[in-house]
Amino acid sequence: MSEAGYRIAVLPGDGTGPEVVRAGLRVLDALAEGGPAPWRTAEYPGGAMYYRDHGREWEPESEAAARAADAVLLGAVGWPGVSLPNGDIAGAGLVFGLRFGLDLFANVRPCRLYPGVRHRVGGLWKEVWTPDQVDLVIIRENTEGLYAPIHGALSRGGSTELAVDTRVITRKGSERVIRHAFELARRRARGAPEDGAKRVTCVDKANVLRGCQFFREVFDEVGAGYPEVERESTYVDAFTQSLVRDPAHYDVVVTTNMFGDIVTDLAAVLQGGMGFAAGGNIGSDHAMFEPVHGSSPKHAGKNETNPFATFFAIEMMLRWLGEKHADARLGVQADRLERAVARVLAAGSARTYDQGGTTSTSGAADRVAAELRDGERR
């Protein structure tokens, strides 16, 4: 940290991302409202957009900016039909270039269901799960596995014959990130809701693919240096079943990449939808958070997304930041954003479109930094 404060370095891409990066960072403002704030926001251009305009994803000064910061907040990259020349989408540099780049070895993924939010499991509002069954971390592999750049494809005469994506599984890659798995674990102090038990879920598809025959391995080897930590595995495919049919069964839930991608969604629809799902990329000494939902174009520039999920993301970066730098503050402030946000899902008083309400983006920001400058009084 500097004398000015943690430096946090704010990307706010493309689509919706802009808009509720400004609904997060008037939520931060509002946190910061009573004294100095220990830290500092800079934005900084980039993405799909961006591209289109100035044929580069972002600036090498922004792109030093952000490996510079203490953190990073991403709002979302991506529009329809700007691309690089070789297909990949226009601004995904910034997420793979920072994931990469940064090592940010570990996708952490809450899912939790908190009071008044609805979700659409079993039918349009028919809550099935209730908040005391839905609270568990899923944590993906953030730099191998099926995304590691090393892919090709054949074409001859101007037609595609062949396309390749290798997946890549080390020690190192698989170590680190159950490692964290098992130390999260061991930190959370509710454990799986239906029995309180410290437990972590490796999911894998080991009966077929040698890669998570040595991720279950390694899982196996790691897991035995935490006796007080229940270790189970599960396929990916029984865990999808289970996952939306007994979803308190869970409490830290660990697997590759590609299957973390999509089991992560999945788990999303348990907390309300994409509009709630928040996610931190981190490794060692960086860290990247930001709302998972996507830059969300038919939604831009409409101010109705659902900006919740920033919320959650900026009390992640808050709380991994005080934890890192052994700050008491930072984890005093995530606390407060999360019994503010807390209060205002349960009172029913913020329900974007996606939650069958009509407050607006703008709106449900402005809500949050009231419950944080009135609602301890109350």
Contents of the next structure:
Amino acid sequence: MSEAGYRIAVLPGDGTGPEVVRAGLRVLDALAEGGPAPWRTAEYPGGAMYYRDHGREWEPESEAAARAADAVLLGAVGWPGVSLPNGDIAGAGLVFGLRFGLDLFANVRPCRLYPGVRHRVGGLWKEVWTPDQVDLVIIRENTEGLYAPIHGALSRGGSTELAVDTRVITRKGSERVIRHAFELARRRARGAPEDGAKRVTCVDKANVLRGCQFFREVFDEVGAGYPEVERESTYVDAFTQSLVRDPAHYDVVVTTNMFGDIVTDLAAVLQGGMGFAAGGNIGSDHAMFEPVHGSSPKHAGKNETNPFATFFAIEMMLRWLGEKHADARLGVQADRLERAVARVLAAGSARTYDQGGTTSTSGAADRVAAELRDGERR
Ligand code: IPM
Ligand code: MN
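I would like to compare: after the form predicted alone, may I see the structure of the form predicted together with ligand IPM?
Okay, now the whole complex, with that chain kicking things off.
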């Protein structure tokens, strides 16, 4: 940490990204009231809109600042119809630039249903799962798999005839993300809601894919070093059923990149929707935190997007910074934020449209900020 505090590089990005980031910064400011904050934030533009206007996704200085920062907070990137000459969506360079460039190998996505949050598993607001049944963390490998930049297309006579995406599974990539999962399972206080067991579930397709057989092999090797943690493996197709039917069984789940992308969106339904889904992209030295929902063009500019995913991303960021630097102040702030958020959610007093409410993005931030200020005195 420099004298002025941990440096947080903020990348608002596109669409609803800047709106939820603004809400998040409002809450960070409220956390810091009453004492000098052990962090300072600096914002950098970038994304699809930036590409449209400037011909590049972000400035080299912004990228350098994000790389040099102690942590990165990202809003969302991407906009319909804005793509790079090679067809990639514009703005994804920020996400992948950081995931690959900073080697952020574990994408950690908690899935917890808070009291007062409603989900749509059984139709509109019918309570199927209760908060005591949904508390798992999915860890997605973040630097290889189908996202490895080994792609290609064959064009003949101006038309594409064939396209290939190569799925890369390495020992190094598997080992470190699996270890991350077991370390987390070991630390988690409550274990699986169903039976309190510390459990890591490997989600793969080892009945078909060689890479998955290898991933599962490494899973068993690494897992053997954690006798106090139960381990099990399941095929990804069966897992999608089981997750919805029996979420309380799961504690920590680890999987490869593309499967992780898919099953974390599915899991988000259990926690009330994408409006609550936050992710931490964690490496050994760097980390980037983000709401998972993306730039949601349909809702952009309306101040209506659910900012709680961003609040949870900030909570994760503070916790990670505190642990990395053995700085208890950050953990205390993360706890304060979580308590304030939990109280606001339980009261049902800041429901955005996706929860059937009318609270705005900034209104929800005001509620949490007020709770931080006053709630602790009650
Ligand atoms: C996510 C997103 C990204 C991904 C997109 C925006 C590139 O869907 O973080 O889950 O596919 O990883
Ligand atoms: Mn995704």
